[in-house]
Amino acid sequence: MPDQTGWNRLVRSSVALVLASVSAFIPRYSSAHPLQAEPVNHPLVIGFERFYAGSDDETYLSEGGFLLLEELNCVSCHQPPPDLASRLSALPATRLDGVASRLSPIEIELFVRNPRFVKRDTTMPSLFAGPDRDLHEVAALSAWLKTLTADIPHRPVGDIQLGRALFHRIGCVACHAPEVGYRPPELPEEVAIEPVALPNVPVDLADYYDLDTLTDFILRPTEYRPSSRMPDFGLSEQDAIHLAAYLRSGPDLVLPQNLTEALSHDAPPADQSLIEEGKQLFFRKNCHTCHEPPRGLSSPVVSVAIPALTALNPDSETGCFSARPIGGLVPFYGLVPAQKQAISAALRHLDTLRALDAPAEMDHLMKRLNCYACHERGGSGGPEFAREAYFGYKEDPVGATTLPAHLPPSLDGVGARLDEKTLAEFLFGPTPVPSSRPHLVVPMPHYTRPVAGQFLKFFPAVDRASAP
């Protein structure tokens, strides 16, 4: 719990946010909140950011390129060779069902026009940021998306202080930025907390989702994002309500008035013909290669000539590598040089991927899912030193005051220690799974089988083969 001085500071720096669904106000922090973490101005793939750099040896950098080919969904459009199709899997994009109940009409329009305006770190490319932008197509696609509504349960407003404490104790800061100045209550006063250095996964969607939507997302993240990049922590509804209240308490995002007016003014009437045109554009613009068609919408046969992965020129500076939007069906990602180098290296080293053994494939999957944010294995990963103080414990058993006991366990030898049923329970549920470290506050999150099912093969295959 925050101390009284911290609470007074929060009260002094707060402003009011009117909630449309309840007659209540939630204070908004004016500084230090995770929403104010240093932004990333390129597609953020956290496993690449932590383990690869443009200065790396090309063969090693190609491994980071394989990661990007999957996480940026390059392989959704550019078909990999048949023998590599099972090893270069696309990232299931955010489900669009109910998107109009999560985002406002203006926000939907902005996402369609240029996703990076909404999320500077997004891996979603833009198809309408080029000089040939067709505003009628933007309006049509937006009009259709605005019809995709869903019922989101209304829940009471949570306690910001409880949410703040939860955010910093249950493992959120393994991936997301901690609040600057927050000190875990049990941390000795003489222990300094260093600023984090590794990249943070932004929490900026808290600016766009209202309290009910954000709470529902925290409770069911893999229903919104089947990629499991935000796994399911199995939190109680009460904890999710408190977390949402804290995340929504950051500084308000205010769109420029002239931008809001311009978007509203330019929008043609959303009649049924425009909506139907937007539905067809979803397929003609290849959106369905990343986003699963919403429920009830069948995918027509769409023939778009896109070169296979092996036909791409690794040294190209155009197409998806372009520094400026090209338009047409060419997506604009805004890649930085290190990402381009890595993808180029991967295209030149596809044979390296064919030669990967089980330990290398498991390492690749752990980087994709950011398992290394919490767990160490084989001398790699584990929480960044500056984040270790945020891993809490419920009680003080023998050994819990030593630093390693605060942290999620090493995964060395886990495939030899656990049978497949127990390993599956840890990965996929049910909740809660009995823990070997019951004093830890941090729960083991759950993933979906399509995303993490390979671990059931990799861990036993690698660890039992090397067991004495």
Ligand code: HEC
Second form
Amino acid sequence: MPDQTGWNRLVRSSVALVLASVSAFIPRYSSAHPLQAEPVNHPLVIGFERFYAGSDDETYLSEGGFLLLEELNCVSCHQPPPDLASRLSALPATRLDGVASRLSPIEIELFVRNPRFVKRDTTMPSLFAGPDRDLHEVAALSAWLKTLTADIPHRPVGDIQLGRALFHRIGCVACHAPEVGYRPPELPEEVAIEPVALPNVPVDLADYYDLDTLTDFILRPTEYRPSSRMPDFGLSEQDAIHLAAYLRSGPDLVLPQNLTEALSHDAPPADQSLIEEGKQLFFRKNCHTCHEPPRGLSSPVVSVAIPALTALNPDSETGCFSARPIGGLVPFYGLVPAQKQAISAALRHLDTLRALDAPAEMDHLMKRLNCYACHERGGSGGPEFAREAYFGYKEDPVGATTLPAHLPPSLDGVGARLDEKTLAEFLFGPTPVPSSRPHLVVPMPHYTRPVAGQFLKFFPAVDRASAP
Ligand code: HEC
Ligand code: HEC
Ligand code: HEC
Ligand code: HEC
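Any chance you could show the form predicted in complex with the ligand after that form predicted on its own?
To see the whole picture, the full complex is given below, headed by that same chain.
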């Protein structure tokens, strides 16, 4: 995995250069937030990075390819055959409602033009990076997106140091990078802090979102992003306020000035016909294949002539496999060779997917949703050793488990242990299950039913079949 120090700053400063040259955009910070420690320069799918990126076994790699076909939403345009439709499901992208209340007009324009300008590791491909890009179309889409505002409650500004402590205590570091050099104060002296090695989910957009939206997002992440990749921790408003202050602070851990007026909503109103054109383009450019149409936009009957999944040539060097953006309707992902190799293997081995049994399907879903960031099951996954320091605990851990007692429990045999109702409460909330582990600080975060509902079927099916 890429773990080069200095690389981040390099990438970010070159992004900043591109941004500056594109639009005289002035980056909000001259250098990054302390958490922006580990950049990648390709669409980041965390389960792929952890479990597949290093492999060159074609059959094993094809499983990683299935993950990419779903997480990169290839299957939302390239239709899978009917018998695989339930096994290859697309990822519902960020809701665009209210986008103008969290990104500034210039950031919206940059995101549409090439999302990688704003978020280097994003899984959203660019539809306008190619040489034949139509900047008028970018302007029309942006003009329309800029009208999508929302009423976000204005909340007090939180305490950066409290947010910092929370971030390193309640489970955020299972997926996101810890701040280099930070030591949780309650950690026993003999516990050493070591650098983490597994890939991290970057938090780039925290730099861009306005403080109130960032707070609101942390409180209700799955409403903004129905993918549930960022699960809902059921935080109190106070905790969310502190976390947002920490995440929104600059490299010196101070909040930028004028934070509360960060977004100017008083831009001159765009021409109505341009806005109308943007609405049409949302469908014509296939944005709707990944994004649910924002409220008030009804979906016209659109027929898109895109080759089906089984018609794709695994060895293609063109279309979405092209090394350079093509433009028009062909999205540009900037895939790295390992990702391309895995997707090609998946396209060649669609039959393997047909043959997956329930345990394998469940393992696949746990990789997709990154449950393995917190849980070990069947010898797979679990928090990496260097991250264990960031799972806070209360005094006097009770109940011996096979893992250090402050970590989330192993999921071995859980489907035989818990009934369906309890399982559903753990997975979807909203009422917290009375905890049998009062020494834990990290909660079980909540997912959405459309995304994680299959666990209700898988856990009992797999564990009761194998129970003695
Ligand atoms: C927004 C819709 C969309 C998404 C999402 C999408 N594609 Fe495509 N893809 C297209 C279009 C349009 C073409 C061009 C088809 C043509 O030229 O007839 C294409 C072409 C291709 C081709 C070349 C066709 C061939 O067989 O030579 C491949 C390979 C491909 N896509 C793979 C992928 C993969 C892999 C992903 C996910 C990483 C993906 N696509 C995501 C729309 C999409
Ligand atoms: C199970 C893994 C996981 C855990 C645990 C987790 N996150 Fe996330 N988080 C993600 C993923 C994945 C994304 C990116 C989602 C996407 O691409 O839409 C994300 C995105 C974010 C973002 C938006 C940044 C961006 O660039 O898109 C913020 C802010 C954030 N997380 C904060 C937190 C906080 C605060 C906590 C702890 C309360 C936390 N996360 C715990 C997985 C996690
Ligand atoms: C292949 C799927 C896909 C297609 C096609 C797609 N998007 Fe996205 N889009 C995403 C994903 C995934 C995200 C979340 C990215 C992230 O946070 O890294 C996103 C995020 C965004 C955001 C940022 C929202 C926010 O609040 O963070 C905007 C704006 C956006 N898309 C606009 C568009 C427009 C306009 C189009 C059509 C030109 C489009 N998208 C096409 C997948 C897609
Ligand atoms: C941020 C870490 C974290 C992530 C990510 C996470 N969990 Fe959990 N999970 C926990 C914690 C902590 C508990 C224990 C909660 C308690 O007992 O109060 C738990 C409990 C559970 C339980 C009940 C176990 C038992 O023996 O009581 C199940 C089932 C479960 N999680 C499934 C999942 C699945 C499936 C995913 C992925 C979709 C997932 N978890 C993601 C932290 C996490």
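Residue numbers count along the first chain shown, from 1. We call the rigid core whatever largest set of C-alpha positions still superposes within 1.5 Å between the two forms. The structure presented is a predicted model; accordingly, all values stated were derived computationally and were not measured.
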- Message: Aligned on the rigid core, do the two forms place the Cα of residue 416 2 Å or more apart, comparing between the two forms?
- Response: no
- Comparing between the two forms on the rigid core: C-alpha of residue 56 shifted by 2 Å or more? yes
